[in-house]
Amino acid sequence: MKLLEPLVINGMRVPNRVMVPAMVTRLSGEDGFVTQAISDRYVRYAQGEVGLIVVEAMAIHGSNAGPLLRIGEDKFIPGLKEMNARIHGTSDSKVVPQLIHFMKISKSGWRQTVDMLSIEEIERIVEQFGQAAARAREAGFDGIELHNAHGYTLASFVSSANKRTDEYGGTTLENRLRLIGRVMESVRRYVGDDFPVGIRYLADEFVREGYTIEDARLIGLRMAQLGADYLSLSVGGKFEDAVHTPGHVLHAYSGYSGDRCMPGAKYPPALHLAYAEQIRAFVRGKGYDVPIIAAGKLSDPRVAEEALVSGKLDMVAIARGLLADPDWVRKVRLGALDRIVECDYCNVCKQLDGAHMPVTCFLWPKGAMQAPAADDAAAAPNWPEGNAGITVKEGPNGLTLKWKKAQGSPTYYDVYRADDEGEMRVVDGVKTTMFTDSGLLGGMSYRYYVRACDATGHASAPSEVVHYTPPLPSAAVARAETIGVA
């Protein structure tokens, strides 16, 4: 299985090729140090056996910004070389940290910008990475990543909508790439050639004025000429059409940049693979053989794997995926497709890390900050006979479902829909025993069923199946009679 097979990256032997990329936890303190928490959350990562850990981004300055970890000063050190070994002693996952500068911005909506930056502060920037990089080879890392994406400021130079008229300006894209050319410089000075570093950029900024797939393949290209050992993809999540909410800084994922970042329920999966296979096909077209690893809804194995055997990755990014179920990969290796907690995409953990409150899963139990250990032997809630008494009743929210509770330790219920003939699948996870299903279509023929599932995945057969047509309008119907559509 491609997902199972190891991967080197500049002497990194990454033991799968699942990534679990940054996610703030908002676990530390607003001193920035590795609480215990923080390194929980981590090692329950390799417990899983996810192949390469990020480290959710790390600030390598001073500046506020809510409980973020830091790397800025060598006396954070000490917390994070005790949590990498944590890490490194529980199973062969790597782990390298995102290492982020951010400008500044305030509860009034305000947000510094690129072309307020001076040179001094420029230069400062350049040397804080190099300093920052050195100091994660010190604590033990096994490489690093740039973050160059989002609204943070590398990606806001790199950024299109870059407003700067000077060497580093929006006017060339050569201007928009010097700074990171400058940063890379910067780190490899400080750590050498044979420590990896990988970059996050955007395949697309999805904002007014934001530079799209056309120049993310060249922007991919002159990452991998600047040296880098790999490439991470994702999209939007920028300031630009940020939802200011009074007394609240500005938050980049509350637009619809933020929405494509972190897409919700209603997308398909898989939705930003296509840029991923284009940036790779270009840069290994112009002789780069660097790695290309994505994001966007992959949670799904079998997507994932026809994704790695297609060529159109090296590599998958799950967040979200992970975060609901760090075994993920365990679960792949031992063929227990069945046992994994699957995302519903219903974003509970980016509304947590917009309001700067610990990130947890909603599938998870109640109360709880981490997600809960594997237990292979456990039993799996049921049914008397399969049978969960599911009725359905049609209202002015449209249809909703609800069944008797199942026997045993049903932490939430996994509801499945097919469309007509179409395949069943999850449409959501929910913790009561009733679900509305809003998105009908008059006409169209519905089958569900519901699954029960205890907080490590164990699930009971699929109940009894369900079906149900919703009424045609009487135009659509009168339309149908006179075109003779059955």
Given for the second form:
2 protein chains.
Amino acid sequence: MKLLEPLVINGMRVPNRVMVPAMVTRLSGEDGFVTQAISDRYVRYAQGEVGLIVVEAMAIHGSNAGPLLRIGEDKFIPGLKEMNARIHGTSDSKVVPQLIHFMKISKSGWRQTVDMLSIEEIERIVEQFGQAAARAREAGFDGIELHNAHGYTLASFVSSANKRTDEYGGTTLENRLRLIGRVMESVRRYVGDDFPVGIRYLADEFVREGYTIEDARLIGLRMAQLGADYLSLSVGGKFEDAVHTPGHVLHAYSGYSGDRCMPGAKYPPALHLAYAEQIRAFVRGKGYDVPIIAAGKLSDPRVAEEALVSGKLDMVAIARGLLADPDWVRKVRLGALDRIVECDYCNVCKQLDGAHMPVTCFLWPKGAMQAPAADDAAAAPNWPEGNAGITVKEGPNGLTLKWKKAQGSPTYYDVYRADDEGEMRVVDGVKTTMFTDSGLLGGMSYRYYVRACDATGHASAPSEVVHYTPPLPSAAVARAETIGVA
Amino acid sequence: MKLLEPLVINGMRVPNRVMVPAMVTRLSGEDGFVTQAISDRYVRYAQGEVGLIVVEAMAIHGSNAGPLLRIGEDKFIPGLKEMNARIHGTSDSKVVPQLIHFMKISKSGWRQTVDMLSIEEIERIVEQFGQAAARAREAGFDGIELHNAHGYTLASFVSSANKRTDEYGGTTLENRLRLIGRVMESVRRYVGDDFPVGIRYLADEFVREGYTIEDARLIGLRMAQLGADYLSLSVGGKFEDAVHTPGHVLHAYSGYSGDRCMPGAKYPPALHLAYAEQIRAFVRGKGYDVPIIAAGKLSDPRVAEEALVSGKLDMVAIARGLLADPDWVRKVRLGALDRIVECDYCNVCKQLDGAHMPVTCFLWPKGAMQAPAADDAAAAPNWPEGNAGITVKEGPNGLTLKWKKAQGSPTYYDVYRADDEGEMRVVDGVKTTMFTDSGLLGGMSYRYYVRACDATGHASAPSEVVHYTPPLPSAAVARAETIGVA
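Return the structure block for the form predicted together with a further copy of the same chain; the form predicted alone was the one displayed.
Let us now look at the entire complex, which starts with that chain.
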């Protein structure tokens, strides 16, 4: 499988093509030091053999910003070093920190924008990125990633919403790209040419003032020209359309662009892959072979493999899917796709982040702060003779399925549905023995089964299949009779 | 060419595969009657041989809503009939009205939503659509189109943002689809089965609360089941993300979803074609051959033809491109692509609509309320020996090109640019002899020429070509030397 082939990035041998991109955990203390919980979180990905672990965004500056990691002073190095030693002692996984600079936001809904920064402040940012990169190297990271995405400082300069009018301003594309160029120079001065430096940036801002794929191709080329060792693509996550909840600081993922950034269940799989494909083709066409990595509902191993094999990407970034199951890569390697805890994109993790609570997965056992340890030998839950006793009932909110609790230790149930003659796919992962489907269309036929899963995704055989064909409404029936179909 | 092949829609022979979708003109009086200006606007499309003319949304109800057409009472029939007689007397173009119901909006930013409507009001809407359809038939239209798109009543029921909790509510997909089913039944009762009834709806709502392509495929299937004779796809244009300007009524196209609905110059061509392709494949796969029509930057004849030939669409909808040049189809038929007034997506037309002013095209002669009459024999403007005397100058806003006024009667100039070894493409249409390019990337090479165009798009030969290669910034130069490229 292409997914399991190694990739060498500026000397860093990543053992496979799977990255866990930066995800906030909200597990650090207010002081920004590595905690046991944070260290455990990232070691868990190493146990699962994730190729490239990107540790959550850590601030290169001194701003007080709640329980977020920091790398703005030397005092943060020992904790990071210890975490990296644990990660490297666990597997061949490589680990880089995402280095972030962000601006001020307030509970009033006010936020600082790039046009408010003085040239002195910009010079300080340039220097701080370099110094943080040096600390990252000292702390034993295998490389670094610059956070040039979402609503944060670097991305806000590159954005077409940049309102500055000077040489760092939104007046021209080159001016927008000036700061990231300065930052790259600074970083190379501090860590040299042989240290992997990736950049995360946006393939589309998904806000009215924002840029689209047209600029994103050029931005990608410039990142390559600047010597970025990989480009990791995201979309959206901007403050421009953030929804302010009175009394709370503005959250970058609360608007439509935030929805596109962490697309929920209503979005199709691989929904932003075409952007990655276009950027990759463009940058390759200009002679740069920088690896292109992208996120966006790629957690189905078949979808991820196809994206790699078809040359749309060089590595897949999977955030929520690897939060749900850090053993995803290991299970793919073992051919145990059936044991993967499948992310159903319920976005409880996103809601926890938005509520400033520790980020966990809904599918984990109740109260768990980390994904449970793999137990490959454990028996899966099951129903006697595979019969879950599913009942179906129509109601005002749709079709409700109920079933019996499985034997063993079921942690959650995966509900599968096939539409007409299509394939069975997970439509939801639930913790009760009930599921309501509100998205059915009369005239189609549906089949369901459920599987009972233990804490690490070990699933029972499929239960019995139940069928349901909601009726066509009278208007459609009348029409079908008139035109002689159906 | 596929573009020029006829398409029979429920007995209506559309002479080619080009539709001008409904565009507000703001040319009617406050009383909603057809004016000379409105009649002239649509006759102009017929002169240009547009296959299917969709007349701007006309209200089926009595609301007072400014200079918008109405069809809610019999008194509106004679004016519409006269307009249709003129259209039919001009060419083989077919003409349908877009029938709309909309809810109340106010200058305070408040708007009525579907959950505020009583069952009696819903029943009235069902009846009003039927009656309006009957009036349309009596007025000599060739069919009708139901406006089930953007921020209006029918689309707001189908939307996943529908907050009702009854049988017309957002609780299930079937409930959301109930009203359009009722409306289709009502319409068929009034006009029978042999009258073409198309539906316009959204392939993606592009708002946080909205549905995506996943639901849009099912919605398309239902429209087909209901006997829609064509499906015309749009996206966005919702009130949920509309930006309220104090003192003005809320405008449905002022937010991000409005930008997606009428995508400006920063978006790539054919940007929503993949949605149409998916919906068409899905509906065809279910056995329905209802023609699929879609809009979204398809005004380049080569792009439009390719969309048809590759089976992604059955007809292309071109709004702004046909506003710019109602003779688009005729010029394609004559092989005179070079004489088309090319829409540059400057969206001045969209701004005029937003400002509640008569909608015209920026490329038309100053003050013109209609596209100028074609004059195929007129000589194009030109420069002596084809030399426009282009000068280029770098400045804080990018590269500025200036050139000499052409001889003859230039109305506007098309600025063409090629990036590296790429094709020459129009990047802007300007009325002065100056253009500033703020989107260049250092390290790429650019070529430009200009063409002087008369009022109907008759263009001079390309001027001399000027070259410009903006320098790479120092950070990229340093990197290129280090890694030995460039």
